[in-house]
Every structure is written in C-alpha cells, then in structure tokens.
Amino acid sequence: MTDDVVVAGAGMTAWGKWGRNFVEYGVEAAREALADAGVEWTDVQYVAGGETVRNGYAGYVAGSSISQALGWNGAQVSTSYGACASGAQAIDVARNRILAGRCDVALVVGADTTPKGFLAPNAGDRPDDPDWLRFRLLGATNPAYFALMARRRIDVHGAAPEDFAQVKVKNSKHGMANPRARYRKEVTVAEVLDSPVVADPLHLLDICATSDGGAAVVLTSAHKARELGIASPVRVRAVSTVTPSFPNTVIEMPNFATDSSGVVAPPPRTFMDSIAHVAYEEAGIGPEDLSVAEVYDLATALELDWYEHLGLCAVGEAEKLLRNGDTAIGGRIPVNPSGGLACFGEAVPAQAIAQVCEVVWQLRGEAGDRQVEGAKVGITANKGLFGHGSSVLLST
C-alpha cells in the first residue's frame, strides 16, 4: 500500500457559454492534464468522471463517455455524482484506488454544458423529492436559498449588503488575472448594489452564473511521480466527503425544516464546519497552516460563511477579515485567487476539480499575476445538494 498521492497534472478549459457537448470540454481538459503530467493516455489505468445529469445518458456515464472520446484504452472507469461535490467525490475514488495499490496513474475529469439562467429541477412531478418540493411548493430557487443565508448573516452577525458586494469586488479583481475566467472585468461596490435585486438582499452581481467548462487532474502514486521526474510534487493530503450529523440544526438546501434537537443533543459542529474539519483531521493540518483557499462562492455572502467554516476566523468575524484585506491576494490568507465562481460560473461536475487545479498551480508557483507568494498548503471547499460535503487539502 502506498501512503502518498500526487497531483501530477492539471488541466482546465476556459469557461463560458457555448452549448457544445460536455464531452468536448472534458476531453480538452483531460488532454491538458495528461500533457502537464507527461503521461500518455494509453498509460492511464483508471478514469474517474464527474457526472452531469443534464446531458442525457452520456452524462450519467460521464467517465466512460469521456474515455470513449479519448479512445478506449482498457482503463477501469467510474462515474460519481454528488451535485456540486461530484468532482471531489471522483478525486476521492481515484485517490483511494491509488492508496490501495490498485493503480499508479488515474485521470479525474468533470465537464458540463449548462442551461441558460439559474438551475432548475428536471421535468416531471416528484412529490416525494425534496428538491422538487422546494422549487414547486415553496418557489425556493437557488438564489432564494442563498438570500436566506445572506439574511442570516445580516441578522446574526451584522453584515451589510456592502460587505457582500466587497466580496464580488475582490474576486473580480482576482479574476482579471485569470485567462480561463469567463468574466474578466473589475466591478465596484456601487455597481454591485446598482444591479437588479434577484432575492433580497442579493443583487444580480452577488450571484454566480451558470457556465460551460471542464477540468481534470492526473493523480499518481509517489513512486510513479518520481519516475516522471516530478521533483517538487503537490500531494493530496486529505479529501472530505462528509455528510451532516443528526440533528442538523442549521437548514441545508433542499430541506427547509431542521432536525429536532429537543431530545437529542446537537452534534459538536455543524455540517458546514465539519467539511473542513474532517480534512484537517486526516492531514494533521490546521487552518493556521493554510496559504490559500478556493471556496464555493455561489453567492457573495456564502464566501463569508466559508471563512468561518474553514476556521480562518472566529464566528461573526468574516466581515472584519474581508474589510482588512486579509482574504485578497497579498493578504494573510487569500481566498479565491482564481476569481471563484463569481468569475467562472457554475459547471457543476467540473468545479470541485477546477478548485483543485487552481490550488495546484498556486502551490507550484505557476499562477502568474494572481500568484499567492510562498504558497505551500491549500484547501478547497464546497458542498453538494443533499448533504454532500467536499474539501480537498493539498500541500507541497
């Protein structure tokens, strides 16, 4: 059994809105990751794909669809779905395959072609499906849920819409330096607050778009990385795919009622807090060791929540961290130096992998004008619908 997994290669398409088959984006990202690793496609022993549910049968078997497009090579294959956590789950499957000694080279790839506008449920009546119910009975679109969380920050921690707008300002500045970002334009607080209100208190520029795009990484054993001549490897130190614990005392989409804590004591930490905690525990690393973080800014207010869930600051102090410039490039702990989803938009099966790609480039010192100086340890964080946690911790 090996005890180390290395990210030997990383690849990502530019993100935008073209409406092409998602497999095209996956192949482009995969080929870039293979070239980056110095690995031939024929040497890949395992392919882990992130599933995209909106693209027909080929999406439900994304791993084999992309493998077929690259050319059948006899590799073993899997496809994972965990909504926005799909990419992290695929990384976990491939990583564990290597840790078990079952392969030395694995390709992890996710890609998506999204519909126009905010994501909506699939067609058909499903009255026993909480996701269908929250859309059809409550009218609770994703932006409505994001707005509830934003309102919570205002009511509990004294946040202001100007704080949310400042997150967008920071990330748009970061994204200006990222050639793969869809939106590369700086904005001001006034421009965010002048954009249309989508779900009070969130404005249009507070909420990420839906995008097309793909991302991929090549994972290898430490032994194979040495064979490839990788002198300073980026290692996967932990992957967290934790679920909530009963009673879940904080509302999580798509559920709009909390579990009863009347007769059962709350767990030691909330679901969102537990996502990074599990990764820290596995790696033996704490938030004080981090150099950089890529977090899931579906909406600006959610990035502020992540500061606290990752342990970057105490509960209620996220706004202070932001206002002090600590989470901007050049600050104490830069968050979303890629520009985040604010500049990329959602391409669901790809985005957790894309976060890992950005951290890899940061830890290698290959991030160009958005480079975080001296980056040694990085973490990614997001979550998927129905309690799919997602965090990957990497270090040099």
The other form holds:
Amino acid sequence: MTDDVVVAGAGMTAWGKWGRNFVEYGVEAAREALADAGVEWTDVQYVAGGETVRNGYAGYVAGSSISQALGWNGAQVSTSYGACASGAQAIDVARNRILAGRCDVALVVGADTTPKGFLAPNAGDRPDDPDWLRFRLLGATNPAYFALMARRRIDVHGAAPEDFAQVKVKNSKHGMANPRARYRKEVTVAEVLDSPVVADPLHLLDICATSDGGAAVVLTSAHKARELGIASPVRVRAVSTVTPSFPNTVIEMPNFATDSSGVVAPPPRTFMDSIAHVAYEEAGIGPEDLSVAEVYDLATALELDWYEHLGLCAVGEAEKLLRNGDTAIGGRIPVNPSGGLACFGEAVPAQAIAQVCEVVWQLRGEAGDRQVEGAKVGITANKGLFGHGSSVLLST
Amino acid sequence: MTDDVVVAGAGMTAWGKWGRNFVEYGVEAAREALADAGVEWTDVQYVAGGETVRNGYAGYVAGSSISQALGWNGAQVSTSYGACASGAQAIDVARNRILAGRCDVALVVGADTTPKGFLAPNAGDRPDDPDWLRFRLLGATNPAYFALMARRRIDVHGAAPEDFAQVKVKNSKHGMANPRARYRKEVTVAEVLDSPVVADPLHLLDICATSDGGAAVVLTSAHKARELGIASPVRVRAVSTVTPSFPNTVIEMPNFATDSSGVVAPPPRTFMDSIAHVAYEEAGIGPEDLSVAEVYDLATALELDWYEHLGLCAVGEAEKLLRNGDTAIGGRIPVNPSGGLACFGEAVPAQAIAQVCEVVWQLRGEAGDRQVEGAKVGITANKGLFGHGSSVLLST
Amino acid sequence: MSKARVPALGAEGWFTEEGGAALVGSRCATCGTVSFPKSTFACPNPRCAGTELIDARLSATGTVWSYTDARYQPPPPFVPTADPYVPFALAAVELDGDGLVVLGQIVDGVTVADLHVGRRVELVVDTLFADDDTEHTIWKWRPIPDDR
Amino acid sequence: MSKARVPALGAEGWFTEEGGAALVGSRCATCGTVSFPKSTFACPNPRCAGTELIDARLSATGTVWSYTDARYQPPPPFVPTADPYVPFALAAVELDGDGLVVLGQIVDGVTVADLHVGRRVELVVDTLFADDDTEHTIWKWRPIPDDR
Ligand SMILES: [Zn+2]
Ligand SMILES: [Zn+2]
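Can I have the other form now, the form predicted in complex with its partner chain, not the form predicted on its own?
Up next: the whole complex, starting with the chain shown before.
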C-alpha cells in the first residue's frame, strides 16, 4: 500500500432540470475539479465513471463517454454502477488503483439527466426483472418504500409528520447558502404539511425531486498532491460499499419480501448500520469524531434513520437530536449542510460524488455561509436499490 | 503494493442458448471457481461483477444480484461496465483492491442471457444515443463494423475470404476439444464460403453468435493462495483497460466518424495496438514471450487484426501466420485454443472473464486435448463499443 | 360470460387458491430456509450450497410491519384499474412463523386510516387489473375483522 | 401533393442542401479541430479547453476507406423502406482535406461490386425512409462517375 489517497480537486455543476446531455454536465464538473486540483486533463491516468442507466448506451459507459468528450487522452477507464452508490463505487475503484500504486492521478465523475416524475423502469415487458415487477404487481414506487420506513418511525418511535417536515425546514435553510442548489428557498413546516400526500405519511415536500447534474473529484496520491503544491489536502480515510449479511430482515427496494430469519438468526448489525460501520472500522474513526455528515435524504424521514445508522444517536432518538438543533449548522453534528437532496434533487450517479465534494469544501473551510466551523472529519452515506449502500469517510 | 495477485480458482458454465436467468449462470460459474480455489463463499470479501445491460435492473447491478443469489455474505461490491471489456474491468477492479491491501479474496463474475439475432438497442426513441442513431440513420449493425475491417484486409493487405474461413476452420477444430463450447463441430472452408453473406465480405459462419453463459475467477493475494495450499497459481501480470488517444483515426462502433487528424497528428500507436502494449509495459513482458493468446474473434477477420495488434507479426502478415499454422495448437503461438467466440458465441460480460479462465487452464496444463504444450505466458484481448478495449496478461 | 382468472404476468406460481389463499415460496431441502418469491436455483443462505428448492405454502396471516399508500397513479408498467385513478394502500406484513416480511397491496376500500403497525391481516387473492377477457390476479392483504 | 422533406430524427442540423449537399460538423474556434457529428460543448482535442464550436461545412467528396453492405434487414430502430427488404451498401469515406472518415449509406442501385478502397465518392442528400406525409432525409455516398 502506498501512502494516503487525497482529494486534490472537486467540481460540481449547479443542479437543475435543463434536459442537456448528461455528458455535458460530466465535462463541466470534471473541468472544474481538474482546475481546482491544478491538473491537466492529459495528465489524468485513470477515469472512473459513475454510470447512468437512463441515457442510452453512452450512459452505460459514462466513464468512456465523458473521456471522449474531454478528448481521448489514453487514460485507463472503468464505469461503475450501484444505483445511488454508483459514485462511491467509482471513488472506491479509483482510490484502490492509486493505493495499489497503479496510477497517481485519477478522475472520478458522474452525471445524469433525469426524466420528470417518478423514476420508473425502461420500456418493455420484463417479468424476470424485480424492478419491473414491483411496478406491475404492486404499484410500489420509490416513495412507497421510503414511506414504509417513515411510518415505522411514527408507529414505533413516536415521530410526528412535523418532525419530518422539520428536516426539510433545516435542509432548505442550509441550501439557501449553496449556489449549486436547485431549490434555494426557505420552507416552513406548514408548507410541507400542506403539500399533497404522495405516499402516506410522506408529503410532496418530504420527498426529493430528480435532477440533472454532474460532480467530479480528482483523486491523487498524497505524494502527487505535494508535487502539485497542495499543502493540506482532504484525505480519503475509508470507503464502504458493503452488501447485506443474510438474513437481511428489512425490506429493500425493489424487493417483494425480506430474507427469512426462520433458520439463520439476523446478523448483529442491520444492513443500514453496517454501511457506516465498515467505514469506521477501516479508518479507525468513530461517530464521536465526526464534524459533519452528508446523508441521503431521499425522503425527510430517511435522514432521521441515518442519524441512528451512523451512530449519531441511539435508535429512536433521532427526532430528539433534530429538535435540539444538533444536526443544523451551528449544532453538535450538522447533517446535510449542502442542503441535501431536499435542495438538490437526486442525480443518481453524481450524487454520491456530490456528497464528497461538499464534505471536501467543508473540511477545507470553503463552504461560505454554510460552513461548519472547524470541520475536521466528515462522512457521506447513501443507499440505493438492490442492497447498495455506501459511505465515504474523509478528514483533514 | 502487496505481492502478486493470482487466480486461485476459475469457473465457467457451458455456453449455449437456454434462456435461463443470467444470475443462474453467474451462480454456477462462481460456485465452480470457489470450489476450484477451495474458498468458501462466506470467506469472499469483495465481489466484482460484470454488468449486463440486457437483463433489466438486476443486470445493471450484476455484482449485487449474483451476491444475493449466492446468499448475502456482507462482502463489499462493485459492478463494472465497458461493453466487451466489462469482465476485464471487473478483474482490474478486484485486482487493484487486493494490490491495495484492502482484501485478499475477491470473486469476479459475469453472466449474460442474450436475445436471438443482431444485438440491438433497448426500445424507445433516443436520438441522443449514438448506439440508437447508428441503427436508425445508417442501419449499421455490429457485423457492418466488423465487415469494414475485413474489407480493409482484402483491399489493402490482399487477404482472401478463404483466409477468413481458415480462422473459423482452425477455431472450430480447437473447440471440438472444449466441453464448454456451444458449437463442437468441424467446419470446412467451403461451409463458411457457402454460408450466406451477412455483411460483405463476411459470411454467417465468419461472425460469432450471441450466447448465454457465465464465467468467474477467484483472485487472491499470493500470500493467501499459499495459505490455501495452492502451490503455483497462475499470476495476473497486467491488466489494460486503456482508452484511445486523440485523434483516433480508425472508426469505432457505434460512431459515425473518426476523430479528425487535421490539427493534431495521430498518436504513434493506434488504439488497437495500444491495448496490448499497455499490458506488455506493465508486466515487462513482450509478444515474443507469449505461449498462448485468447482474442476476440467477433468475426474471423478480426482475429487476423489481433495478430498484428498483439505484435505476433507485422502489419499485413497475419494471413501468412495463419496459413503457416503458427496460430493453431501445435504452432508457434496458438490463438484461441478454447475455440474462441467462433465456438462459444459472445456472452458480453462473461466473455473477457472466460478468456482468462481458458488461459488459466492452459497455464496450469489442465486444458486436456486442446492443451498448448508447455504454456507459460498467456494474453487475452478484446474490444467493444465506445473505445473499450482490454487485455489481461497472465503467467505461471 | 365470466372472464378467465390468471395470475398477473410475472406472478405465475407465486400464490395459490387451493386450500385457501396463500403465497407459495420455496424451502431449501438442505437447510430449511424459506424464501419469497421462490428461490429457483440456489439457497439464499450463504452457508448452504443447497440447490433442491421445494415449493412451500407460506402462512396466510401476519402482522403489519409497516404500510403506506399510493396517492398518485404509479408509472407504467403499473396498470391502472379506474379512470380517474383511485389510490390504494400497501402493507409490508410479517408472516406468522415464517420469519419474513412480504409486501402487498391492501384490498379495496381499506385505507391507511384503518391500519397500524401490528394490525393483523390475512392474505386474499384478488384482481390486480382486468382486460377484455381476463382478470389478472394477485395476492392482497385484508385486515382480519375483530383481530386488531 | 409532395411530401415534406425533413432530416431524420436525430440528424437535424447534421447536413445541408444549401449550396450543394454537405455534412455540417463543428470547428473549434480555439484550435481548429473539426468533428462530425458536431461537438456541441467541448473540443475533442484533449489539449484544448475550447468551448466555442462553430458550424463547419465539410468536404462533400472523399475516398472510400472501407465498405460493406447489409444483406439482412437490421433490427429496429432501423426503418425498412421496402417489403421484402432490399439490401443496401455502406461506406466509410475519408473526406478530402478534413482528416476524418465518415460512415454513410451508399445510394440505391450501387452495390459492393461497384466499390473498392480508394473509390472516389461524393455526398448526396437522399431519402432514408418515408411515411404518409414526410420524407425523412439523410446523407448518402454516391460514386463519382469517371473518377474511380
Ligand atoms: Zn439452504
Ligand atoms: Zn480545440
């Protein structure tokens, strides 16, 4: 193993809904990250792309498509897919390559153009495909799965729809200070509760939109960063792309059922708990060391789940943490200072990279009016379909 | 960097056209590779999947889908896509993780179920997608692109359709000794030339079919292989997943045009030449050291191109090499002792892994009646859409 | 003329009406692990190499683990049954004794207001949608009266 | 009534008939690199950060780099123009002076037997397929008589 891998540069488009080709967002983000690192594109030895499955063949090979648009430079390439974890997989792949000593400058990039409305499967009858089947046989959209978790918080932990709305209120406040956010407007609890219910108990304003956007980071060896004159780069301390352990007893999108715990007892840690745990173990860092977290608020209630899965509080205590203001900027452990998905909307293969960009800016002290004072350690966490979760742990 | 990465186990289904779920082929291949390595599935720390874009969402996340079918074991995961290079990308990703010291047992697996006839884009109008456009605007199928290269060999290098047919004759002979091959039947030059022309100058029997199949390898650190009691495992000496350098002056599927060399002169080495070159450079091994090669004979004529791109002979000399019998088993440098795509048909995300399986069996001396005597060094090479090429170099 | 009743495309063999409505999962002959939908070629228990998977009738009753509804019409391949669209409820139900949670629509006329985590429900086979000559059937959950 | 003639879906702005048939690519204002189809937001030269890309009329003549034909009807989204299907030829053509090779169908009536590497061809705008009220047009290559 060589020395540390660091984030030498970060870049990100503004998130929105413009319908441009996804490659364009990828190029814009990549160029910003390269400029930030002070690296020429022609000096990049490896490109790790996050795939988009909604943009034809070019999306399947996003690493290559974006490389071609930047101008073929003879780099080696990969494209990774893991639903919402795609960007973190790409970071992991590039980081390993640097740690292996097989390159010292890598570009990680993801970008998406998303349709309006619910994310839905591609056309055609595909009764072999669980993602097709859940729409056909159940009418179970993504928000339906989010809502099942939200309802558990209410019936089991005593949460109230007002708590969920408060997550949106907090994140919309954060996002007002983020020039890249798509929605930059203060939202009130009443506005959330007055918005139409999409999937009980979740309102339209509880659920994130789908957006267009691109994000990129330039990863280098610590040695290379010194050569580039980067004095104290943000270090990648751990990446987790862990899968569940059998039996996974919490229902996963797009499944019809959980595993059965009838024969094998559930593992000591749930899948969601294991995502950050694996990152903590790799880095020798614990939740008590965190300054800031970016987590996947696909729905407001899921942000509360993450507080517990990250170990920021005990199970059932998330609402208390939120009500105390602990997770707002200025609080004990600010969550989603970027404004989160609430203010961005989701651009699948870019989102996990965008989370890392935000943590990098926070740890560098470059987050402007949304700066978490003295941030030293930050974590990202996300979760997608089919047992994909990921987490990236960064520190100064 | 830790010590070498080795192939501790290899597994592969028989290739065919059964229409089973792709996951099933992946599980079968994985279990064979694990048994071959003497590794329990629950001891696998990392799964690198090769993606299939033709099997719904489960195919996009093949690493995860196959892990789930084997039973969630809490491994970390990735899924890679790079058209025909997908399997090699997955090998590269897993190898780097081991070299980085982040795991010592990884499973690499790819599997596909393919439709009948020409590979074609998914349904729906997608005028932004070059792969959609080439069908709509040109009617340019995959064989059309293969045929452009074949025609060059005839008009520029003096090849004859009989030479292409001889590639099929050679590979069909090789494949007769391969129990996993789909087609195990001797083919004559006359049969090839009498088969209908699909894309002039290529006949139906010049072009590979699409197949169902799965392939897997277990990669470990050399240290771990010793622990497992594997005395002299095959070593992975290099993996190349290189992209072109601008300007790429040979037309790539599915493009409409090449880059222009009007302003920037072409690079010293063509893209196709660079694929193996990068692997040779990494390993410090040259074409003169090779005992065996598995190359992508999507069409017979393309195997001849590969002889030159791998440096087995000078440009324009491939037909001579073939006519001399140098590339048949028993010759100087046998190519496609497995029978190649001619006998297997293509199962996209499995194919590059299957090539590695064959080289492993050859280097172990386990290839039975198709054994290349004394094989010590082997290379694989393949090429897919959008500037994806890959090569894996292995040695005893 | 009454319409043919067939399981909806993709759900063939997933449930039965013989001997009362029930889901049909699989049970591994080696380790006994149950799954739904059926595992068809490999046991989902990672420590079991079993490949003999036997059809297994699952418990037709259970307890609501969580629930929600679909206030807006889901996108295709969902097939709407009424125009304008009528919302339906969904529940994830912990089956009695099988150690797993199964998602399903709730029968018509029952809304989230009638549900709570812990509510007892039973399985029925019902119409998912109909076309000219066929009723496409699916399993649904129905609250058990007097067993809240 | 004559049908409207419009470029086929996806090929809008890819070619012109004004001043004679020609492909329209892009030229980078910074380094002069030409591309086809147009680069719209980034120059394909990796050492150039140019983003100003100007429409550029490409040479309408060139030399066959290679060629083939499609003896079987390609799958959708290809739209056949005759039933039964009639094969067509394809050529990759090195444009005069632009340093790039462009693929295109060969006009009807010309087969691979009429072609060879090095054959001189010129660009025409022709019908790709037609529907009730529209001819969908595309560029094609046509051998230049007396210039073999
Ligand atoms: Zn079992
Ligand atoms: Zn330029």
